[in-house]
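In the form predicted alone, a lone chain appears below as structure tokens.
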Amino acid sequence: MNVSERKTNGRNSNALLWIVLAGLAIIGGGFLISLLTPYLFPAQGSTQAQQVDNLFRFMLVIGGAIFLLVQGVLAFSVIRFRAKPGDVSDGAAIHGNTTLEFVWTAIPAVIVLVITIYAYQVWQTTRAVQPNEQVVGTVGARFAWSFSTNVTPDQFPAGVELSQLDPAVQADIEEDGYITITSPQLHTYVGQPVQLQMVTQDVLHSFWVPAMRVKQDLLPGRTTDIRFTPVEAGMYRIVCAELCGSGHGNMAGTLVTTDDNPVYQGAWLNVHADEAAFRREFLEPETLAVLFPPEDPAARGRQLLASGAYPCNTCHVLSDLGWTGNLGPSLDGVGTRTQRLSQTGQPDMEAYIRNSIRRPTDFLVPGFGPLMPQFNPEPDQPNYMPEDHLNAIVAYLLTQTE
């Protein structure tokens, strides 16, 4: 071998080494990108956020390596093939490269083909009907969110007989064969698989959780649903991710104190440690409050708004609830507001709120647009509020005077 043959064939080996090198260097990148970028997102609640963060590392090995790569062919390209000083001349004529191109059309194609293959299986695992679990009918609405359980007379709490209760209760238990519960936050407890059943009462609403890593369109006319469960303890936020009208960033939780004691207001995911702790903190409170309403009316109004069965609190004032909406007007000496009387041609105060609730847009408050949906009185409506509810929220109101 002379001395030419020498010096290619080293050449040859060199090039072949750094090869090598950027090869492992572009792979090793596309690992570690994998590996830092998840540290940006919220904890993982839920199993259903480990399968999908597994999957999105996945793909981020693979795009964080062919990052490196076209940025490295870049950078190497601008330094080895750059003009000389002086050189003016045109570049070298070179027409295409079978070889080149079907290698960079074949490896995208099973790059795709493998993704897809993998993200269908996780979203076949994520959307699976998982064993006992717990179904809540969940409304979207503009401006808020609202969440209902159905309790059976064995979840009662202890002690309960169906001879203790009101004749209303017992007729819609023997009718129905359970008692529904709703409430403006979502409970549930680790190790517990839930589905969502979504309808928007509305407009396009969509329901993510992004420690769940779940996110589903409520869309109208149709139902909906999303399955997760949970694995870690605590408040998660739940927020809209569509764009539904001017009061839309309110359908998110809110934290309002961050002391020892905070207070959350809204749209959140309660996760307790286990069942006996949901029972305990959530489900026997929130049934015997059903199971035994207020006799007075005014009181039984006051627990329905309370509740979050009807989206209220995210548009109006009333400080007696704790509502700090703003796109609505004050219900803040509501009932005293005789004024509205002539401009309405109503004949009192009582018949103003309940025309004001079943037919919103007959009157509207200076500086407030009709954005207050219509709640109707036959239950095959959207927007249905029983006659009852409505004349136990009517006699609540008109408790607040100035």
Contents of the next structure:
Amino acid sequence: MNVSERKTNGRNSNALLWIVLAGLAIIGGGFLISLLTPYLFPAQGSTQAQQVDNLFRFMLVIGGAIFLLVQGVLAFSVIRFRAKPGDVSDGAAIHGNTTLEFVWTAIPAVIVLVITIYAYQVWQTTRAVQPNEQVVGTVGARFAWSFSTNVTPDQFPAGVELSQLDPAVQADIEEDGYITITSPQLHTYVGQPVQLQMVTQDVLHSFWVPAMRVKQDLLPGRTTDIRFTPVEAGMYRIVCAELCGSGHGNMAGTLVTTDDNPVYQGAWLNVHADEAAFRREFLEPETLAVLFPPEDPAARGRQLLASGAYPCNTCHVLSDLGWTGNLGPSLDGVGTRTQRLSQTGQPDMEAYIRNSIRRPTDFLVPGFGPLMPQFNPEPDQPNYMPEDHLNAIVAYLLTQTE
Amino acid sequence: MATIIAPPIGAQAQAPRRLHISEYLRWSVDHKVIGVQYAVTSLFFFIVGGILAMLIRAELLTPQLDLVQNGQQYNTLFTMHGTVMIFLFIIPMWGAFGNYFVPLMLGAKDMAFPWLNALAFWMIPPAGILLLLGWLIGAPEAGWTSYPPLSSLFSGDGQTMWIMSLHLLGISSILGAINFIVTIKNMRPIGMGYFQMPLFVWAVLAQAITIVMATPFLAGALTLLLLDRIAGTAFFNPAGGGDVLLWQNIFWFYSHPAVYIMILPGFGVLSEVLSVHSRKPIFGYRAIALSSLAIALVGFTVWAHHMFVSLTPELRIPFMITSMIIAVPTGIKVFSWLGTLWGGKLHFTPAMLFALGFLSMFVIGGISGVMLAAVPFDVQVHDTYFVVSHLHFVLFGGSVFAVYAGIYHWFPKVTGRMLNDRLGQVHFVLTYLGFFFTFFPQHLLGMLGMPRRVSVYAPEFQGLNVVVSVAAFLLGISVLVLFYNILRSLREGRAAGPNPWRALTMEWTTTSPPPPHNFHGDPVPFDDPYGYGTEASAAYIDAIERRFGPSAPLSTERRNMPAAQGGD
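May I ask for the structure of the form predicted together with the partner chain now, the form predicted alone having been displayed?
The next block holds the full complex; its first chain is the one shown before.
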């Protein structure tokens, strides 16, 4: 009896020391694990990314410590308390310990409280309204993104006189004080706070730029918004994160560019080093293209399709514009592809192409399903395509000969 | 102190009764037959869902489409995988354990409503067939969450079959849950209050309450979706005055509690297995029992954390708070289980290995769960492989590990035969390694930028995806080991005897398998289902053996040992 008592007492006096040492070890381990944070994320592209990563690092210290605690106790128990072969006796009849149970209820409660408060602060800062935001209209459609910016006359390139412009363009500017430029890429520059106002033309989509650590669903019937401020110039992947159908994985767009050939294709967020570069490389050329639309309908059609105003690029191949979509029939050589014309009930290729955009399910090319949205002539309908756009696009597609 | 069954004079050990397959193919109101019917049906769908998972991982070996021809086919694979695993494997599998063991653990002859019990089961096979037949007419492709408008305006006619199938499964689930609540409320034996019930019964009670409160909301959402699809209504279509977020709210008001429907009985299994195979009382019985109820109730206030990228930004904060709070009762359970191990005599039976595996993997799911509750971080990883990883750490590292632990623990009771230990260990090692390397790297994929539900992905993610796929194939192989073990042991497994683990809960106080009305006479419960380490409990267990004959394997070792070292 005496021996075992002394043994127990000896163990108790050492217990505190062991608990303190083990506690320090697991907290130190948590810190070590948290050092991995920069390798677990893409490079930080925005001020939001810095905040979110700090929050994650904080949670990783705690989570890493808890992980080490639980796995450590498990491993210790497995080694220390394993039944010896042939030992069929029972363990000690301990049913609980109120103090211990209180402690392991209270400590996690305090931890989650602290995380909640910290996360709340990060949330408030990351979505705070910034001065001088660049407001960009964002449209998600199966399966492509397009971005539109309103350009007021004071932002026009130097030397543009309103009186030189085509009367239709002038009327457009007079009506609401700006022109809208549309692009399949989102352009901005370092330090410029961006606000996206996002709508979807069909199902749910979710706008995500992993490097910016921001994500927001696009909801039919609502306009949702998202804010971020880039801190690093570069090109970043925009991803659709909400299942939107067969082309969901392709909605990120594809990049076929290298550093020395800056032809950006697909849906990419392009960040310029500063505002001057942004104006020079993106804003002014795009604005001029809208202010002085080509006279030739085929050239205008090409410009419309290249601008990403319509999401055709995700599903169709069109080598002239670098499209690689694989869900619909190829548009290469569509202007002279007459072998099935008789089955379509249309008199000529122009009528057939026109009808394929206005009523795509009337005739399906064998092997392809009814995936294509119907583009409608009235502004209050979904997938609105004005008649003059349609004329220009059809004219352009007719030039695609084999 | 303890009441002990008086062994009737001349009672003999009974050989395991031979099980006829035909008994399980027809309508039966015996809860044990229904339990096995649930189990076999669930395991069949486990194979179906598992094959789908293998196809998914095979497709994801490369960044391009190769196995499937288009994204739509891929979408049907994971839609069916999720639906089958959740509604046709995990939930019915807990129906199997609950049906078989709740009456036995309560010393009852059957469930409160045996006929209703059979009815609830027989809705499952037609529901499963209905779902899978969807492939013939255009399989659903909107994911198991089936968000409109994709599910209402776009997905194939199989989506309508999906709705009908889930309707049937929901009714089955509700009927089963009502039966459990009534059985647990009314059929406890004299001397067993709520706080003398085994913790598995507590867990089933908490689960049943959750099902009865939550599943009607699924039925409501499904009905609205059905009407949108076939009757031209516009509940979820903004063009007709509807709202897409309405579906998300109602669906997750069911489907978040459904996570607890899928894990609570697993918590119960864990409490049984850890205590019995550590030969030690469960640590903090009341805390574990009541935390199940706390989880079930708080579980109803957290649903919108699934909508952190669609919900109005201001509304996300309250749901972050509740989602953080629910970590506390879950933590209490984990620490109580660790306390149970501490100072025990751990026997590394396959059931125990899977229970320990559960502890070490589930804690990762718990940690990532708290991280996901933090809105700014969730925004980064929402709808990515981080979430895929998290949910599998909870539902595979949690629920499936618990199902495996339960199979190894109770197979002897159900069949009268022991599963092979060596094969069980092989199964565990393959599962543990396969599971970890399948799902842990997915955290990284998600944080680095790979969304979920894509068949094509950026080339830089291929390395991690190959690791994941290879590990997943290993995980697939591990399941074959389990099935081989089950089939082999059914024919040639060692006879188990009444109580091979020397456990104190009442399912072990009868022969294995139990006779048609479960007990020989009226059994008397030991006053503490986890009262190990006392002489009274050793005497109670010895009395079972004297009455029903020897058990394998502990009792055979025991006879070669000096007197049991009970102590307090």
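Superpose the two forms; the largest set of C-alphas matching within 1.5 Å is the rigid core. Residue numbers count along the first chain shown, from 1. In this text the structure is predicted, and so the values were computed from the model without any measurement.
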query: Post core alignment: residue 338 C-alpha displaced by 2 Å or more between these two forms; finding: yes
query: Exceeds or equals 2 Å, Cα of residue 77 between these two forms, core fit; finding: yes
